[in-house]
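Take a look at this one chain, the form predicted alone, written out in structure tokens.
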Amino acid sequence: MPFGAARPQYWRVRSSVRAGLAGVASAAVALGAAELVAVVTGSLSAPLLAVGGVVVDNVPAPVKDFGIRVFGVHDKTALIVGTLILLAAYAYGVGVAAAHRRAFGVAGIGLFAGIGVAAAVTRHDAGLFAWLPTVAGAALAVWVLHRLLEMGSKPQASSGDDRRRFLKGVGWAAGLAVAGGAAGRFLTSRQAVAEARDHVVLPAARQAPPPVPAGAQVPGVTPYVSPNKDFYRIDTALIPPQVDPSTWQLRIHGMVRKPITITWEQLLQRPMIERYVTLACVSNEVGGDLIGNALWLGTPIKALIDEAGPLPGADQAVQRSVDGWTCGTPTEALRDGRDALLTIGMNGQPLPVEHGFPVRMVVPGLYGYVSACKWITEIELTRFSDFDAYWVPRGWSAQAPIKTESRIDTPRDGSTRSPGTVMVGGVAWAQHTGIAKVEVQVDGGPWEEATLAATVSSDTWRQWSYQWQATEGDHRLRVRATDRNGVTQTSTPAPPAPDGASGWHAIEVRIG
């Protein structure tokens, strides 16, 4: 009997849950064979992550927002979890629909399967076949679902044997899906550059970064500088981009005199320099932690884009991601003299892949969405007027100096202590200007000038201390700081969006 047609009555499932367990396990199993065919035809052609791409693109600022606040680097875990829960009840109801007309089942994937090929074959750079991993995990389906209803069917859907060889079934069905999934994921790694980072050496500095001098570090403050395992990642690539080295390439092109290109290899005969930079998201609420500080090992882009050699008029430097990801950053940023780097090396390693091995952009002073591309590929020098990177379009502002803010790190908000004595303290940060006073104020009361922390240079934050003594009773604390330009933080309250937030960092605190 032709798969889609209508069921005489041996194909009745007496249970919809047993249908629905149907449906699941075939788009599990959907899923585990398409992380394998994407091994040939690339990770992101999976039907996951080429659908959860999408979804990054496409999703309004303020849910990006909520996403980052609520579950912060750990959004895009958030969403993958919540796409395959919403798939599993997808899959349910197509089980359950399949039972009563096999034609319903059929339908189900291939609308599955017309979401997923369009998602994989539009992403950027997308390769010929990117739709095969999505058909072929859909043919599976098919399949699977039609052996599993068969197994969950009359005529002895009653006895205790079906039920143990449905639920066989549907258990080498999850088991296939878990393989094939792991599988796919173990072949992607073993093509990814984990073994080719392994074995990259770094050049050394022609010039060191000045030391962290002593007192840098305040106790109960959060790290001078940030491990590498412990620095924020806020993105939009579902998994890392896998770039090998030996066939990465940098073109600077557009409006400029003489386009160039280099490979990895020319890129570490440059001149290197390290300087410690810290970096921040401008998705950090007042308070957040979506900020680091790092050591960075780099070649300065204003040679680069010196050589290429700007025209007039060209104020803005795209730079675009190996994923197509675009940020556009001032031209006049990348030439003024900071240490904007074409990065390399971080906290004395290779970059790790999840921070753009093997190069990335680090420019102190603004946020990274307008100038810190991972996996970068590309730069073309164009003008803000001719063209919007990645974020304008969703809100957020074209250009974006990072403000200056403060944070209290201890006490921590809603911890007791005891009278006496109290160290507050936290960190500033007022890139590439440098902070020159931080305040905290007790219950509303008058300012007090707190102690600040050495630090390297006006490029990174600087910790700061306060001896406060304190008294028994609940007491509200705030913190301002004061850059070295004489501007004092602001107090008025504005989101993350579209170019920053503000407003002074407030803790409670009971005393007693």
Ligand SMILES: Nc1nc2c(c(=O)[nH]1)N[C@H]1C(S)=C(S)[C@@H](COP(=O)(O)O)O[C@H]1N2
Second form
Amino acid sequence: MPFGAARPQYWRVRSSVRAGLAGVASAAVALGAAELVAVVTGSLSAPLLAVGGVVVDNVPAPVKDFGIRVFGVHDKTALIVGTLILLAAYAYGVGVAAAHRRAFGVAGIGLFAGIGVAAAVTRHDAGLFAWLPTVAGAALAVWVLHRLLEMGSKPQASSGDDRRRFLKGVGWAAGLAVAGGAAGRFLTSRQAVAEARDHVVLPAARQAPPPVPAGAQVPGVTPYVSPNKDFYRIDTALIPPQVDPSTWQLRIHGMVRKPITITWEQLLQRPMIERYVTLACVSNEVGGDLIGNALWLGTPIKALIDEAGPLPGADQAVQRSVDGWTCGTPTEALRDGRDALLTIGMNGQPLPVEHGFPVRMVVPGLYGYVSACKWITEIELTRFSDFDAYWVPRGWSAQAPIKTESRIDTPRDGSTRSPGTVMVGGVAWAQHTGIAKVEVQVDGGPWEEATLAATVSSDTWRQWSYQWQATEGDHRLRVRATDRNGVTQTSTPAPPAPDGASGWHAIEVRIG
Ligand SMILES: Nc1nc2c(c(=O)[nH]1)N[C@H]1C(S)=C(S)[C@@H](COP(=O)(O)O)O[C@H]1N2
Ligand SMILES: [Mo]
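Please supply the coordinates for the form predicted in complex with the named molecule, as a counterpart to the form predicted alone shown previously.
Full assembly next; the chain just shown is listed first.
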């Protein structure tokens, strides 16, 4: 043998790399083919999204918290990319194992298919054929893996010709997989409701919306009204549910005298009002940006609930989304006269798909996870003692009013300014109670009262400013707010779980 004793071992390493590549290529084929089949069976039946969905539904509160802290509103992209990397590593291993024994390949792909099918058929509203994308993808993967291994593992595969043939095979498989996957995604998105949304003509509110007073905006602070495209987004949906208004219905049932169902057309006939409400996520850290203020157009939910007639003891109104997500709101909060709205418009536009199109709830004063169901289709009157909504068994409180908080937006933490007057500014919120006072403290000195900007109502955040006579050196600034009941936000730091972060926001600034 011309290359001496080293050759067989050298060749074995090369061939196991080939086997690994064959495994990865066949996994890609499985995913691509599954995406194509899922065009017919529903996008959530493709294994990647199905498994991702199960992961999202089962992460413990601290892990979810960590995901949001590290990846922010990109937590879902991170999840998908992470899953793809894990899957590629697994498929590489399956390829190598299959090179030794084909049965290992079938078993490895079978295990993958088992997990995919289990995830797909247990999703909320899974169709009769939810198993099909995974099974079709897996069957194709077994065949592709077999073919590629045939090409790649023949002893004569070390010849240039065979190596080229093998790489060409891998290239073709990967190319077809990506093309199939992309075509699948494209066709699925054509079923999307973007077009239906474009055709929605929102009814007018009975009165003009409350004007934003001049002076509500402090220069350098986050916009008082958050544009739709910048509004924070938090939900468990890996891709936003596509709900066609022409088939949308809301059913109000459970502990009621008379269950009612209304359609989109009927909803549009109801009296509409427009209100600014500042929505906040319970996962928002002190100083964080999972909070936004918008002008919501909707009909008061109280009237609809009263028509259904809640029975005594029905202290919880469980809202359910098309994807099965639930949140529980105290029935009282929907009927006590605050502007709890069944919402169809956001800042003058139909709700963006990611923000709940066509219909969502907005309730002033409660964190989103207990009040703001997007893609809503159901309200079930029940008791808190009888039903735990989505986040409750995952470690979050059943009841969660928004905690009074304040944030410094300018100067930025860690920035440098010149000595002299420095304009300090930010936002403070105590939804449905209102902000009465904001104070700023420099280097642990006395608390100084900030100037409050004008605001639309107690249901929105309020901006503030403070003229700081800054001297050279490193400084630490803190802020605290007091609500209109005279209660000052607690200095005790708390993490988001179980019912919202607390503590005073602090920043460091260098003057010089
Ligand atoms: N269907 C559905 N609605 C949902 C959620 C969800 O996961 N699914 N998340 C809630 C949470 S935790 C928050 S903070 C708000 C966020 O609303 P936004 O994404 O429009 O800002 O939506 C709420 N409504
Ligand atoms: Mo949230």
